[in-house]
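In the block that follows, a single chain appears as structure tokens, in the form predicted alone.
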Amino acid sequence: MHPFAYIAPKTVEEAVAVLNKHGDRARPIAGGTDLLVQARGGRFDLDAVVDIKKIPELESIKNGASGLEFGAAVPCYQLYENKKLAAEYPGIMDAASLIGGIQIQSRAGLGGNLCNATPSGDGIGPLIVHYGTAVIAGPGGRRELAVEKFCTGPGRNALKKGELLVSLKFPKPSATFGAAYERFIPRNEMDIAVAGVAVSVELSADKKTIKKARVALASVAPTPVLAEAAGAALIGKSADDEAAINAAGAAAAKAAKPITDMRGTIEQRKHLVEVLTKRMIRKAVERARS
């Protein structure tokens, strides 16, 4: 690496700028956890690092009658350690307790893992199947994306030139709402997803009818997969019914796109997708009940 500069703006605008003033050559940090990694590798030539967690509105969270919004930096401890958000969100808390150990959730945050755009992101599935949104700020204002659409390639996203993830958000989910995720490792910590599966639905009231269903894949695609057509094989069926459970398990399969690597082939990748999508249905539809 060659000196850069180190740069730590107080607002959203500041770092707006400077991200736009240096486009290529400046990236954002919050954990640091993948970007310094990256850095060292040689992967990014930079000429500036923008600390983004001096930035109060990224720092920040709140929870409240509209739903959940989250600061980029905020890192994970912070949101599986609130017990309100991981009774609410279930699916988010699976995947921030996840990442890495404790000393990496200290620093790594679930909007690092969206921008790193990696196809086996643990955290990224998990904000799909909750409706999740990005809020993004770039030198022509605001706008906001479906967190479904934000990854774009291996370790690509839609942000344009001077643009920053600022914030995640996600409505609030009814009192019949059930999410959950599970991934896949050769080994019991510190591994990288063979394949990762995440669901939610939303029960009718009485609790027996699926009204609502999402399903995320991980690690079989070049990016994060929004399994639409086995969202809809849950929908409108019992929540007990196994041969609709079993039909969405199917289409995930088939919704994956995996390669074979020395992690595992593409066989047995199709097969996990299958295997964890029937079971984190079940989970989401126990967690609906509680």
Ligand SMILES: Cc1cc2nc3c(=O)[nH]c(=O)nc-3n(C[C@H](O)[C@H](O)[C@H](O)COP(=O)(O)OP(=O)(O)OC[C@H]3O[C@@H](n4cnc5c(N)ncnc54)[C@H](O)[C@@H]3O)c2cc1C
The other form holds:
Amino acid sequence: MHPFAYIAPKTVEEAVAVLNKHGDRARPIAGGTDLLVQARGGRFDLDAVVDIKKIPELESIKNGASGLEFGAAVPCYQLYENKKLAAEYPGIMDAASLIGGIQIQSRAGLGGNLCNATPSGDGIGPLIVHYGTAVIAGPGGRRELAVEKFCTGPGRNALKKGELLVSLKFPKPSATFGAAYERFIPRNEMDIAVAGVAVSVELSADKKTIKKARVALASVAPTPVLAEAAGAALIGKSADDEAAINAAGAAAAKAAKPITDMRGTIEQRKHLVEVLTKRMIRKAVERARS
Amino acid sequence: MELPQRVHVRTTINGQAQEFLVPPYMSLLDTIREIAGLTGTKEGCLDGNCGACTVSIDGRIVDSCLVLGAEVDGKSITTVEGLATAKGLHPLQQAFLEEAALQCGICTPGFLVAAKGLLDNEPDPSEERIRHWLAGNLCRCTGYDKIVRAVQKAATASH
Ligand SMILES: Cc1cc2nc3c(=O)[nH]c(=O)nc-3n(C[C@H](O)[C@H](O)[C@H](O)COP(=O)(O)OP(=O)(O)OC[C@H]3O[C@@H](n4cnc5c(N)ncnc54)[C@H](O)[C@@H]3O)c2cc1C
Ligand code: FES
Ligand code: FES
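Next, report the structure of the form predicted together with the named molecule; the form predicted alone has already been given.
Starting with the chain above, the whole complex follows.
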């Protein structure tokens, strides 16, 4: 790797000051599972790497009555090994337990996954269907942004000069909430999604009718996609209404704007989105009921 | 060009306190091999896919090619050299020999450290669990079955 300095600030303010000073020539390192691969591959020309893991706020998990907030540097294993969190936020658990293998999960986190902003990022759809909000700190103070607005293109995000993702926060799901994420890959583990779908539903108190729903897609557009029409097709419908589930699947396939590359064709990806959407709706409903 | 300042790192490797100055852009893998002089940890892919460079940091397995040496200040590291004791080989090493779970051996240190990470926390894992846990370690020679059998044998042996 080309020479860069290592800076490990202890506060968000210090980190923001360093990032602001260096601009494009400094990048945060959370788990480093994207950053170090990219730095070695010559994608950036860096003067400094800013280790954000010494900042307590970026390493903390707060799971309370009003919702969940976890720091941008929390690694995947801390999310899925937390039994309460995993049960209450099943889509987040799915994502955290499927990124990479065990070694990767010791380091990689969902904050890094989001900031890296690849269309195939497995963490992003689940954050979206859990109604996630990104908490951002910058030279001008803090701001919040809905996760679905965070990615702006392949590898590009909404952070401006000097800005840092501090945490991700989520409203507390109701007792009738369920969510699920799955991707299609040619292997069983350790591969990049050909297509992925996250779904969440909130059912009526008797668990028969869908009150709220979200569908988010991975690997089928330049950014993760919140397929609003697919979610809308489910609202007010019975959770067992096959016609509504089919309609949501078709709407998700329509929202997918994939390309043909070495991993899959446009036709295959649209088909996968349709199948996975229907499957994830049923799984989210099942989880909402259990 | 002026090189960035070296970073002062205090760490424990295989139970021994170590202190060194490391270039800030040096991987933990190179730090272990070139600065600490422990060459049991291997380099395979250098991008997190093969697991040959697996070490454990504070009890969690990681790919040391995707960690900076500068990041391990205050942490405790175990490499393959830390498995055997004065009394002899670790049960996993013994089982790998008995089951012929290695051919060229380049993947073996990574598999051993990764498998130890599993057995330390789950003394009796299922075959499926072992295969899932070791999915981040690649072997081009053995076809994996013998490795999985060796891990099962070591699990039984340590009961
Ligand atoms: C072998 C292997 C397998 C993988 N498998 C998967 C997989 O199955 N699914 C998947 O989606 N990904 C996978 N990845 C990619 C990667 O592991 C994930 O994207 C991971 O979630 C990144 O998290 P990280 O903490 O390591 O990020 P880092 O590498 O630390 O950071 C990623 C990027 O975001 C920036 N960044 C990090 N934190 C912040 C912050 N707080 N504020 C602003 N910018 C920030 C960094 O500068 C960098 O550009 C894999 C990678 C490897 C090497
Ligand atoms: S050399 Fe580190 S994972 Fe292959
Ligand atoms: S024994 Fe040769 S790669 Fe595993």
